[in-house]
Every structure is written in C-alpha cells, then in structure tokens.
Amino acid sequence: MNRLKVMTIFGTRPEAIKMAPLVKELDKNKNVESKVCVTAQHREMLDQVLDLFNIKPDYDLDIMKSKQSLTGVTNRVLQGLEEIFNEYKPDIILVHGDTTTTFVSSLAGFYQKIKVGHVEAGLRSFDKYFPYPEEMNRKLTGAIADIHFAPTKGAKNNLLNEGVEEKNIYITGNTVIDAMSTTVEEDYRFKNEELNNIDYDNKKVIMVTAHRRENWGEGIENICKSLKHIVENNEDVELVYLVHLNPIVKDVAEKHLKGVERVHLLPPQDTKETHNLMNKSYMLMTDSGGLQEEAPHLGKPVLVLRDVTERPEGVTQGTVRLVGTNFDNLIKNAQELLTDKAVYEKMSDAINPYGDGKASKRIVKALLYYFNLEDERPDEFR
C-alpha cells in the first residue's frame, strides 16, 4: 500500500462541523490520500460549514428535494455511492453519527466490501424510537462498521455488550471539540444585529434549540408555554430561540412567543455564531444531541429537553439534566439555575467528558495503525 485512501462522507450541518477537523487533519497527513463526498442531506446549512472550514468536496450528491423523505434520502444516497464508488474505490469510508446519510453510506460501502470506520460510534439510548431515526441509525452503522471511533468509555463499553471486537475500538473524544477550538472568539461580533443588542453581562440569557421529530406535537406546545412561563416570571432573563424552519416548530413557537419581550425568535445561525452565542449565553435548553456535548466544554448548564439521551456521560458527570417536556418540570428545573447559584456553579464547573480537542489526531493515527502504517495503537482519551 502507498498511501490511505480515505473517503469522508457525510450530509448534514452536525455531521459537517464534527467532521471538518478530521478532514483537515487527515489532509495533513502525507500517508494519506483524502477525498470528500457530501450527500447534502441538508443543503444549505451543510454549506455555511463547508464555507466556514473552507472545505471543497470532491463529489457532491446533492440529494435534498423539498419535504424528502427518510425512503427518498435512502435511494439518492445509495444510487449515488454506488456510482461514485465505482470511480474511486477507497480503502476506507469514514461516516459520523447517527444521520440517514450515516447509515446508508455505510451500506453502499458494505455492498462494495470497502471497509468502514464509524466516528462518534456507541452512542445509544436503548429506544429504537426516541431519537427517531437516528438511534437505528448508529446501531446498523455499528453493525457495519470495521473499525468503531468511541467518543468515551461508556460508549465503547456499549459496543463491547454488542460483541464488538475490542481491538477495532478506539476511544478517541469528540471531535466536535477539536472544531469549537477554532470557531469560539472571546471578542466575536455577531452578523446578526439583533444578536450584538443583546446585554450578556446584565442579563441571564438562555438559548434554546427545540426540533426533534419525537417532540413534535404536546412536546413542542409545553417547551414553549414554559419559555414563555419563564421569561414572564424573571425580569433579569432574555431568551434567544433559534427556531427550526419547519412549519411543524415555527408555527408552535411563533403562537406563543411572537412579541414577547425580552424573547427573540430567529432561524438557524451558522455554525460560528451559533458557538459564539453558546458562549455568551448563561445556559441552553436544547433537544439536540450535539450541543449537550459542546456546551459542557464552554461551561455552560444544559437542561436536556427529553427524556432519555445517547450522551449519558454528561448527565452523570452533572453538566447536563435530563429534564423532559413537562410544563412544571421545565419551569422548576430552569428556575432553580437561575436563582440558585450553587447548583449552577455545580454544573457549570463540572468537568467535561467528552474530549480534549485532540479526537481528530487519535482518529487519524488509529487509521494508519489498523493498515499497518503506524507501528503502534495511539493513546485513547480518557
């Protein structure tokens, strides 16, 4: 072999800013022959990271129709790989996560027998439905996958009860950390005005992302009655929710917080200022997945809008709280940071489990040990 031919494919905006310091550190590495394809899953907002991390792909499926569905993705994604492999056959892919493109990616790459290597692999919440699809997403990756990047102990200790090999296990950190080491300015000045109005050192500001599939319905409707709740009930708060663009969130979230002060609804920002809003908030409340990991490195409380995750490392560790979509329990969990100190100096000064900024590195040193390029196993995050 004369250098690794490495693929890294991925679609989405999460997956892109979890991905884009591996593609840089694997462009650095000169045993290494790297390409990029994107699915473009999500368009546009996987677009403002390939921008911001200057990355220009080599292949660009471009797959998004407007309302696409889960079956749709699936067909695009695998015709397009197996086309694309056909072309350029790697020695390895490398997937992220828990997305459709994730998923199918790895069964294109199965069908051509290329190996596969999973980063951010083991998460799991234990509900083939919550999160919806992604939880099935991870787990057929895994069953895929050849070599299996854990962001922590607690997931490659879920891959070993799977009957994961493991010597194909690397615990690596994540490597949404090594990207905030580069999108994070103590000075940023938003390109959004509305968010440079904002006064961080006087007021608690609280971000909110709310938009999973499983919290569509009563689940959106209470989240927003007790945002509302919440600022009505505390002069000193300011609240910034970044509204998902689909009408099923949009229009809950407008019917109950359009014009109330002190409340800002706006769309998605990019992923820079995004990080810088993180930064200066007080604490987030959030559905997501990947802001329970990136704000705990930035010190900020996370109060978790659901009631089981796959990132149960940060709930043990005390940066994060499982709290659910219930109205009461939301106010009495939001009030008690912002009244109590202790318990908010408890959660903001907890250590943060999920890496060191340096995942990327390990991932890449791992490649080259498993091809027999490097002689010995890289150190793990611990």
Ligand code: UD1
Contents of the next structure:
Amino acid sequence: MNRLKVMTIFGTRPEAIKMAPLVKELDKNKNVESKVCVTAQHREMLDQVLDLFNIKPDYDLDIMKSKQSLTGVTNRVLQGLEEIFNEYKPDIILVHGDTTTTFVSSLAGFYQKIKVGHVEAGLRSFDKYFPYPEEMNRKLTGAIADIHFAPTKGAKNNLLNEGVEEKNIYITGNTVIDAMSTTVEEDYRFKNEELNNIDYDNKKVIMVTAHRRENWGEGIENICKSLKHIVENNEDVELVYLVHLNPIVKDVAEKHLKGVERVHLLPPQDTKETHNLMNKSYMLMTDSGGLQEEAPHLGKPVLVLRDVTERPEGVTQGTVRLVGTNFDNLIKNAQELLTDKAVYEKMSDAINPYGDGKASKRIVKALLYYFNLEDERPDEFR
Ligand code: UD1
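Mind pulling up the form predicted in complex with the named molecule next to the form predicted alone we just looked at?
Then the entire complex follows, led off by the chain already shown.
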C-alpha cells in the first residue's frame, strides 16, 4: 500500500485545538500523507488556533456567515466537501467531537464511501436537546464512523452499549491534554496587557465563558446577573469573561457587565492566552465542554453552567460541579468556593481523568493498525 491518505477535517476553535496535536503527529509519520481541510464554521476564532500551531490547511471551505443557522452550516459544508472529495479522495477522514462540521463531514464522507475516524467519540448526555445540537451530532457521527477514538473508558462503554464493535474502539485519552503540554507555561507573560495587569497572587480570579445555544436568552441573562452580584459582593474577586463573538451572547454580556468594577470583558483569546489564564485563575464558571476537560488538568475547580454534561468523569472525580443557570444557585455555589477553603481544596485536588498527553500518538498507531500498516494495537489510556 502507498502512504495512507488521511484528511483531518475541522471547523470551529475547539475542534482545531484538539486536532492540532494530531495533525502534527500525522505530519511526522512517513506512512501517512496528511491533508487538512477546514470548513471555517468559525473564522477568526479558528484562524487564531491555526496560527498558534502553525497549521496551513490544504483546503478551506470558508463557510462562516454572521448569525449562521444550523441548516446553512450543514448545506455549505456538505456541498463544499463533495467538491473536495471529487478532487482528492482520502482513504480516511478524521473528524472531531460534536459540532455540525463534525456530523456533516462524516455524512459527506459516507456518501462517497470514505472511511470515517471519530476522535473524541462516545460522549453522551443521553438528552437529545442538551447540549443542542451537539448530543445528536455526536451520536450521528458515531453511527457513521468506522473507527472510534474514545477518550475514556466511560465513552467506550457508551459505544459498546449502542452496538459498536469492540475491535473498532480505542481508548486514547483526550488530545486536548496533548495540546496543553505545549501551551501552559509557569512564568507566562500575556500578549494582552489587561491580563498582565491583574494581580493573580492577591485576587481570586474567576474565568468565565458562556456561549451555548441552550443557554441563549434567560440562561445567559441569569449568568450575567449572577456574575455581577458575585463581583460586587466579593472585593477580592476579579472576573475575566472571554465573550464569544456571537452577537446573541455578546450583547447580553455587555448589557449587564460592561463598566462594572473588577470585570474584564475580553474577546475570545487565543489558545495559549486562554490556557495560561486558566492556569493563573482561582476557579472557572463555564458552559464549555472543553474547559471541563482542561481545568481538571490544572487543578482548577469548575462550576459548569449547565444541567447535564456528556463529560461525567470530572464530576465523579470532584473538580467539576454542575450548577445550571439559576441565579440563586450560581451565587450559592460560587460563594462557597470563594469562602470555604476546605471545599476549594477538595475540588482543586487534581487527578486528570481525561488524558495523559499521549492520545495523538495512540490515534496514529491505531489508524495504521486498522489499515494493516502496524502489527499491534496501541496501548490504552487508563
Ligand atoms: C459552535 C459549535 C459548538 C461548539 C462551539 C465552540 C455547532 C452547531 N456549534 O458553536 O458545538 O461548542 O462552536 O465555540 O456546531 N462567530 C464569529 N467569528 C468566529 C466564530 C463565530 O463571528 O470566529 C459568530 C458568527 O456570527 C457565527 C456565530 O458566532 O454565525 C455562531 O457560530 P457557530 O459556529 O454557528 O456556533 P457556536 O455557538 O460558535
């Protein structure tokens, strides 16, 4: 067999962060012809990550539109990939996680009978509409995929329960932990001066992100109101809110928090700034999936602004607490972490359940094994 033709496809910022270490690993392997295709479901937020990891896509669908609809994204990705696959036919495409890019790319691959490898497979909340549309995106991708790279044992079990053949599932750990070994630095100086000017030693810095569709409207309103209350009632708190570029989210954050003392409303920062901000923070409040995996690696307690999660390991292990978006509940939980040292220390006692930094290596080895270019299966993440 000639070199294995592997096309990695992604479109949003978190997919890019988590695929970057894998792309690097594929590029290094002499048995692989590695191509990268971005849908650019995100534009600026994606380009930041491509720049940071110095990845130059071979194909760029450039589909993002302001306030894009799910249908619009779906149509543009499906159409665009058909044209690309007519020009270059990979042996396998690799997709990541649960975005609309993920699902539609796997569908486009299936339509042309191209094998599909699903990275970060098997996470389930078991609720069709939470997270929306991600739970269904991930399930549908799982139904199409030929090889499943499950980050944890729990994710593998979910796939087994759905009838996926065990031999096609590999427990790899999460590639985001691979990425963090290159981004987090102890004496990091931020490119953003506002972040350098914060007194991380004497203030309790709360890092915030919130953008999910199911929180649009009342959820985001409650989150912003409670953040204001928390800052105003705790003089030692400094709040850094990295506000998503979506106007639906941004307008609400600015309405409640712009100009409030000790609140820093900043646009999304690049991955290196974000990971290092997390490392210097006291705790996080977020509805993001990825931050729930990254923060335990750094021993930072996370209040998750959602009612369900497809990432239960952090909750079981204790670093992550699901708190929803109820105003009183948010304040109660934040106040406890800010003032009760024992509770804080228990939550920040980190053992990362999500990875050991070797996920990308395992995935490449598994791919080669699947195509008979390697004799042994990779070891599994435990
Ligand atoms: C998408 C994914 C979500 C993932 C999230 C990570 C879907 C349906 N949603 O949600 O699973 O958790 O990315 O951030 O796949 N925008 C910009 N510039 C950017 C990025 C976004 O201006 O670089 C604005 C645009 O107005 C765009 C809007 O944000 O229309 C929404 O982007 P979209 O990708 O549709 O949804 P996200 O909420 O980012």
